[in-house]
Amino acid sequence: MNIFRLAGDMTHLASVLVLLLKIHTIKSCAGISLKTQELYALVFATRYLDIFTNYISFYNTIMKLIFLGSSFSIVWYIKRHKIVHRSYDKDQDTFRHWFIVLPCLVLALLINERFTFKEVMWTFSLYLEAVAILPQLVLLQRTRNIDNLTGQYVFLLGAYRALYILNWIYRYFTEDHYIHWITWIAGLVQTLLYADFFYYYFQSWKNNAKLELPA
């Protein structure tokens, strides 16, 4: 554990809390892509298959449980909660997200560190997480009406991955034989997908204006 890893984890946790805050207090999921949330639920479900068989630390187990529980609860709220579901913009959230699942699975089968079920699923979760934000970004571009909590949620998600890149750089220079090309490339792709959003987010903050993405 180092400061960059801890900051990344806390930023990731903050993004989840911001989204849950919006859903629980405002009873709204406006501007939130169900498609992205379903992909994240699949990411955590396939990444943490070892949660009850491979104990690393109390901290690690708690974080796994939080991300698993929160991702599936968010999907449930958007799909099933009587009040929250009314604010879901199904007509705009039309990204065919399942079409990116199969290529990620095929890539994981072809390019992995070890050809075992858990290792392939873990690699698949990395590839899928790299592109899971796409439906959310497309939805924000279509609606162009981004409230503060939604903007903060997406910003924190991107910041979490950027901090993890700093964590990898730090570990590369401080640990022997720390090389994980699959993790690094997937993380870099994921961060680059946020680049456009980051630009407009900082512009809106700098000019004290409402955040809007170009169509």
Second form
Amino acid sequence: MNIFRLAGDMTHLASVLVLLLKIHTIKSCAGISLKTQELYALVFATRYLDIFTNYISFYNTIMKLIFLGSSFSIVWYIKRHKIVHRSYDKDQDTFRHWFIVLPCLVLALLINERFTFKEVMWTFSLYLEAVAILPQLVLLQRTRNIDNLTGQYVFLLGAYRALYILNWIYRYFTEDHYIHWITWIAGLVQTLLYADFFYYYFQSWKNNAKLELPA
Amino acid sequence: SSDKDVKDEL
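Same protein, different condition: the form predicted alone was shown, now please give the form predicted in complex with its partner chain.
Expanding to the full complex; the earlier chain stays at the top.
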């Protein structure tokens, strides 16, 4: 494991912790898209189908369990927790799941490395993760007052993706036969979706102003 | 599918 990969995983972990902190401690999910969280739960459920059959490392299994457990518990909190649910911006979070899930499923059935159930599900999870942030970005744009934790959460998610690209570049030059077009293109698309957000995030940071995305 | 090195990523 190289430093970029580890930093990427830790940034991903930090993003989840920031979100759990907001939800568990502050008991608020204001500005957080339930749609995006449900899509992430689906991403991990379909990607980690081999969690108990294909052992890679202790680190790998633990991280998978954390991402599975946290994504489903976040969805549970927003939907079922009495106090947290009250802060959910239901009327603003209007993105339709199917507009995202169906195209990803069709694409995974058409473009994959092997036509087996597990492989198609794994590819589907890559395509889905690439666009799962869209409902969250739309909600951010509609939110007039983006609080610090929500801004940090999205920033950490974007940073995690950028670090994974550096990890792929590093692995490409240091390992033999390390070419994964599907993973790379999906990952690149996913990172590009954050470009706009990054721009305004750094602007607000530089000017010491509140983060606000233009409508 | 499990023989691919990319599968060690999360």
